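One chain is shown next in structure tokens, namely the form predicted on its own.
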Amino acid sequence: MLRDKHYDLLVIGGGNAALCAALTAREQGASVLVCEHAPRALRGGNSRHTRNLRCSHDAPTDVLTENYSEEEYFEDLLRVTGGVTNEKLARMTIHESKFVTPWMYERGVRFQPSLGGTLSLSRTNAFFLGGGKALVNAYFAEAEKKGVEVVYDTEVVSLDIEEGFFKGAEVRYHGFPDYVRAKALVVASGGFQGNIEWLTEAWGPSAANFIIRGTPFNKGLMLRDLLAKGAEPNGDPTQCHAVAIDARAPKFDGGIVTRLDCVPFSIVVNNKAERFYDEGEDVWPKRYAIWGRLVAQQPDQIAYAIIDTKCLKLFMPSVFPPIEGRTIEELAGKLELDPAKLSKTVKGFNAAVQPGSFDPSGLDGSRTEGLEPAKTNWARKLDEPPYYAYPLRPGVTFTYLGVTVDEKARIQMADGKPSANMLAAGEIMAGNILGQGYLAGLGMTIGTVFGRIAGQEAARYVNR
């Protein structure tokens, strides 16, 4: 029985953030508990998912090529969320993110060399060699032998609060009632995005029909107990990490395998056989995490990306296979598109495209012209059958609501003043740095810097 014994810290979540807290705490000896909601063989929530995390970097590293300065950084993150970002904490994980790759090393995670071919990341993004299952079974190894205490299939369903100041927690241990006793706690339980039903308060009935790419037991339970009890909400509801995935996707934990990287190389319409918006804007890395919104905003949120044969080997290849039509029209007829629409959208879009020297390994100008809207790169004719089509929906990884946090990763309460013994890592308070888009391996890294802060701010104030 877990209301037998009495924690220096209670950490809730299993994923990245919640690993590193408990890590950083018990570390400096802090006695810890973890309450993983989900079973062990399904731990590690989105963290798992994960393939990688942004770096700063002033030379090139063992997994890093060339340098990406603080500055670049930020101004990638400013160009993403247009501004709106609490500078302060942006700037702190940005500089942070410096020295993360040294401490993930000495705690079991590897890393593979850098990166090349269709993501361009080699030079801003470390990748998990084994990806984030390897990653949260390397800290899951390193907890316990440490004397981490990790309980699986514990969901902590209500949070004993007093005045900003928390007391203990309820928790269903196995399916039974128990109570956890601690001095203090981290919460990074991740977003709402497995709650359906909070989605479609925030975007209507069209969040039916969105799929979860991560975990299903992030269902926003402590969230909405946090803000229920007086900590100050931070972010939009409407806001998330959503990218185009493949629409035959399960509804949930399809993972990072359902996303589509053949947009750039395509034309997308929507379910009326219109294109939308410009599918050449920027590279991938920029840009994929624009997708989901642009499809949710579609009529019943669903769109297909139209290639022709000479594109099918230029993007990593999809876990679902293209549905194939000798010609457009029967093509459409597969997608249950007008055929007669569909092939008028093409030969307009053909007629468009404009002479060019295509490169698919950067910005190469190859762009339409008199055509709205206009394709600015990678725009070449749609002309060597067989035709390919994915179809898209989106697909979300988790929402920007959370709660408010300062530098030292301390929830705020409604009040103004920081809670004495109750911090926050990770989705559920990356909203204050990701107030809308999204940079590629961000979210990690988030994660891993304010879980270390929060593990050394639980472990100060239960050591004071």
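Positions refer to the first chain, counted from 1. Note that the rigid core is defined as the largest set of C-alphas that superpose within 1.5 Å between two forms. Since the structure is predicted, the reported quantities are computational estimates derived from the model, not experimental observations. Compared with the form predicted in complex with the partner chain:
- Once both forms are fitted on their core, a CA shift of 2 Å or more is seen for Arg293 between the two forms.
- Annotation: Cα of Asp278 displaced by at least 2 Å between the two forms, core superposition.
- In the core-superposed comparison between the two forms, the C-alpha atom of Ser158 has shifted by less than 2 angstroms.
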Second form
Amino acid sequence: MLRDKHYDLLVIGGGNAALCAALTAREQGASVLVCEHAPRALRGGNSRHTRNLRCSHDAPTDVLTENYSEEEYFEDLLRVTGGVTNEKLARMTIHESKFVTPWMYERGVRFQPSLGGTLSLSRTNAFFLGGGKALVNAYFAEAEKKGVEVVYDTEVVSLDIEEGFFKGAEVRYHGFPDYVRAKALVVASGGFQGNIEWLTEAWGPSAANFIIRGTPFNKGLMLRDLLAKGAEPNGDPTQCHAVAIDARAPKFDGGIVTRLDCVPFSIVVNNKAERFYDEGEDVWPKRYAIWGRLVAQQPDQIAYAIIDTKCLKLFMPSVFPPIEGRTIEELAGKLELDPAKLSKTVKGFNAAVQPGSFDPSGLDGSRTEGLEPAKTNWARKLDEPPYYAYPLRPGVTFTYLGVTVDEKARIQMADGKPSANMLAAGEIMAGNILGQGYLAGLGMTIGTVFGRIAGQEAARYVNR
Amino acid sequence: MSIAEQPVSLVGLARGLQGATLEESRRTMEICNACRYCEGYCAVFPAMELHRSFSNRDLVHLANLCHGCKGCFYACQYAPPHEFGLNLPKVFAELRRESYEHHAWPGALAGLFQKNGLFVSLATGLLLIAVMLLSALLVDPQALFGVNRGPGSFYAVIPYEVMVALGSLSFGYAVLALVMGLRNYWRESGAKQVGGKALALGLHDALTLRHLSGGGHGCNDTHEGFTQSRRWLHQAMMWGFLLSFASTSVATIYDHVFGWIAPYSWYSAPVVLGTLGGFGLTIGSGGLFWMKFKTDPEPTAQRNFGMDMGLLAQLFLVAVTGLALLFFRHTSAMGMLLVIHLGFVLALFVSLPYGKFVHGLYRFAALVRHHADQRAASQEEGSAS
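So the form predicted on its own is up there; where is the form predicted in complex with the partner chain?
Below is the whole assembly, all chains and molecules, this chain first.
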């Protein structure tokens, strides 16, 4: 039973931000309870699917190459968000990112040596050895060692808040109703992308066909509860970050292996066997994120990327084998598309392809002429059988709606004042900095920096 | 037909290799190859990244390259209860055992890998009984139970000719069978071309157990946390074994070349090497034995438990009886201790080619191929760009 105890701090969530907060507060003497909704084997929220975090640094380190100035980092952020960011919080996060890797190392997180420039991210992002689940394991082990109390299978269902002040929380502890009393609260329970009903409110019935790339436990219950009890919202409630992933992926938790990098080399058709967007608009990482939305707008939220044999080895292998056909018609049959229509689309595309020198490593200008929509790069005829197809569906990574926080991670209330004892860290407040778009590894940076700030602030509050 | 060329449905018919284990290994590698989060852990993942699809030959190579450190299991976002249910250390351990069986020489004895724990214990028990019965029947009780000191006292218990014949026959056979098994393995899963550099790097990785260091901070020896225990215990055992082997070799030279008859003094090379080796073997094998009980069983192959424990137990018993013989050689216990020690040594030699011991050779071969492959790949990349 939890109701007989009194804690200094309740941390809701079991991912990176939650654990950074719990560890920081515990190290400053606070008694801490972490409530993780997932069972132990699935603990860690979306952090267990991550791989790296983005760090500013002035000189090469053991885990990062060259340098990455605060200014360049901020410019990258401005570019992806189009300016939808709180500059003060963003600059503070970027500055703090310089100091996080040694802190992480001291708490058991291990990094891969820098990858020597083979991957463009090795300059900007520090890679966790083994990925995010290894990081989460290290933090949980450290938390247990330092005396943080962790309960799994424990969902927080409702917060007792009086005029912006946290009193306690109703929880379901291994399925039974219980109550947690604590002097301060850190909410680090993520977004609401695991909540299909909520997604449906924003996207309509098509959301039922979305695949959730991460944990099913991010239901957004705490987010909704906080907003209902006077927290100031932040971010567009109708937006989510979605990419096109393999339609055969599991409904939840498919993670990295369901990604498909074949779009630039393919033609993409909907279930009417028609193309709908320029597949060769830009190099893939830049265009990666728009395809989730594009596919979501197609009938039944499904599309098919079709390539021929010469393209098969140009992209990372995906986890599901491509669907194969000796002819376009045979392939159409396997995809349950109209063979005549698909054949017509491919013939029309082939006829529009202009001569060019194909170069998969950059924008090559190999394009179509007189075709709508055009393919403006990497356009090559589909003429080398067998032909292959990958089915695509929108895969939701995260949602943008959250709570507004200040530079001390205090949750802002709708009356304009910060809460005295309620703090937020991680995805639930990441929208303050990443208002739209996506920057690889930034989510983990925000989680780490704000997790630490929230932990510090909570400890300061209870030790005051 | 090599296993690389066999269609999957026929693989089950090949001695040892099971279609199901190969298919599960292939499924796992295909998911791992689309993820690659583990590429910092060990050589398996860089080796995997050289492929887009996996032949049986590649899978057997990758399985033998795996040191069972389990880092990838605890880091895996697709481990059970995820619906992908990946458990690479387990399936590779199973495939390794099947590959030992598949390549064993002569083929008629390959089945000994099936219930290996039973085979090793029966071989040990029966040989021990045989040696003890024969010595009880044939050896003068005065020599067996009396106090014998000075040169030649061991031969008073077991005659020189018998000792040499038993030792060279059993060990000679073991070496022959091990070499033939390794040859079978290399023909199917080795590299096409190997330079001196790959050989040297492979030897370095094998002798330092590089892939049990996890890049310096250790491996998941028994649970999610990182330790270096398994590496150091295995080093103690491996170097203990090599030192004991060196001790025997030096003693053989003393005897045959210089005519110096055992037992030797405390400060002689054979005794110093043997003592160090004996302690290393005892601590290493005993520690690993204990660790096998303590470890989280999920990422291990329970089917291999008997095989793994069999060799550890044999090495432990050889080392402990060897040390006991050394310390009590001037007492009346010497005769019986010598008989028991030689019984365990004989059983170890006989079961060497049909037990866990072969993993050292196969893994060394896999490390050499790994370096040869990586070299070839980087040269290819260099010439392409």
